[in-house]
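Here's a solo chain for you in structure tokens, the form predicted on its own.
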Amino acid sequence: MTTSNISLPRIAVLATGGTIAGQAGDASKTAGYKAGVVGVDKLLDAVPALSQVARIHAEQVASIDSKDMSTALWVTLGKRINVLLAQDDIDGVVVTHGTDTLEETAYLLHLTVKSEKPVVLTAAMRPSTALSADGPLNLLNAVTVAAHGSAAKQGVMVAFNNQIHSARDVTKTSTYAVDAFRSPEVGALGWVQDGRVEFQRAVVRRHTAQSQFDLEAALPSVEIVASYAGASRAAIDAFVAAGVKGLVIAGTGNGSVHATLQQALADAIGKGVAVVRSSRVSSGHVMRNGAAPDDALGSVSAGTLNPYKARVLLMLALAAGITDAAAIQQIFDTY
């Protein structure tokens, strides 16, 4: 789909599948559908108002349910975005994605896109065939944000249900509601409605063009382990035996770790495995030494990053050859 008005910004829309491209036999059903069925051309055709917002360059990068997102597809997507944004005739990128792992993909791109041009992810909670499908408006709003001058230098964003979120802060907070995405600790960046875009704050941590990370080195194996009542060390020992390079702990409260797990982590660190403490709580931050002896143990605090985003940042740090705990802590304090 390409519009004819050459004065409009040119936005690349990269489709990866997800519920926004989902299809069900019954329009009254919002579960039990098949994700990633509808191609990018049909997604765009469902939103004729796009022609008044931007000239569209469309590509189908993948057609998956985002629960099946892989690191290999992350690399493919990130490299393609960087190629497109390096072109003078591309003013921004929109990625259609599934909601399940959207926050992880968004944060990876936030750290590896090498451009100040806007990158906006969007998705849907209802398949394209559902009554009151939310995908078309989310797509229109995402393109509107990507085409707006104020979106430059904001890093990678998520446009969803009229809100604009930073990739670093946003997380999925509902299994069914159309306002499923929130930034619990700091709130949305701004909003988009009926063609109007307003930013109410700016992203202050390093990202995109200022980030030191890229996708050239292979992403190492980093796994997540939860702490809970009666936790066993079996998962940590198995991961270490399998050769993981890093572990993220979804701790209780302020990143606290069950005593049994703490001993297992000490053993893992002794074998060269990097360990980051995050929290399974939906908001707040994990203080260094606040709930575990980081200095003595050699572990790292994730700050405000949830376990899934902490995993992304740890993978990138290890891929860049950063293995010392103090240096990894500096990375988490910076990004």
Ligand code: SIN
The other form holds:
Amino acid sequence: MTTSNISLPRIAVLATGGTIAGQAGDASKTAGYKAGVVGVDKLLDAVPALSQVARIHAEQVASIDSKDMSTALWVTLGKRINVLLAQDDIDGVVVTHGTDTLEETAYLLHLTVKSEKPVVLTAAMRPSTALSADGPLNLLNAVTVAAHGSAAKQGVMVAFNNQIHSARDVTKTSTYAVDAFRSPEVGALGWVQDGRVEFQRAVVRRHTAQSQFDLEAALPSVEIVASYAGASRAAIDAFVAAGVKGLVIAGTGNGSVHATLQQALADAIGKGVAVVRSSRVSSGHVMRNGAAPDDALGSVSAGTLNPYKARVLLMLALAAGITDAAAIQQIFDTY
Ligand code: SIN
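Switch over from the form predicted on its own to the form predicted in complex with this ligand, please.
Shown next: the complete complex, the earlier chain at its head.
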């Protein structure tokens, strides 16, 4: 679908599914619906005010529940965004997505989009058929941000419930509330309301046009293992036997690791597997050599990246041929 008002910015809306495109048999239902079934044209038709904000170019890239997001779809989406943003007649991109893995896709794009034009992801907690569906306003706000001059060079963003978050910092923090996203420690980048966009801080870490990463090489297998009371080494040993190239530990506290797992990780590192220590705690950072001896072990600390985002960065680093622990630590200190 394309709308016309030649003086407005032209924004590409790429739909991938999610609850924003969800449908329930009963308008009072906000759970037990099917995600990713409503097409992009119908999502746009539900927001007539979009025609006052931007000219829309729409594409249906996928129709999935984002729990089923794959690395293959990441590559398809990322490459399509780069093609669109290289066009003079596209001023920004909005991606509609499920909330469940939104933060992973957003961070992958933050590291692989090769443009300073805005890329904004949005989603919804209530299906499109629900009473008080949150998708239409989130979509309008996402397009408003993508069409706004001040959104350039901010990297990939998430517009949700009137807030604008950086892809690097944002995480889902509620299973049901419409204010489901937060950026722990650092807070939102800014806000959007009634057509007004304000940024309150800038993104300081490297991203998008300044990032060294791309989606050309195949993304290697990287898995996540949690540490907890009574943890066994079975999962780590199975992943290593399956040929995994990297492991991210969702450690306790400051990325501390159960002694049983720490021995399994030392063995994995000895076999050439890259290991990154993150934390299962939802805010704060993991200090290098803080709660585990990274120097002696040959592991890397994830800093403020949660396990899911640490996995994305480790996959991209390994795909770029960066395998040495010191070089991977440098990457985690930079992005
Ligand atoms: C999904 O992630 O696709 C389903 C859940 C949601 O969008 O809130």
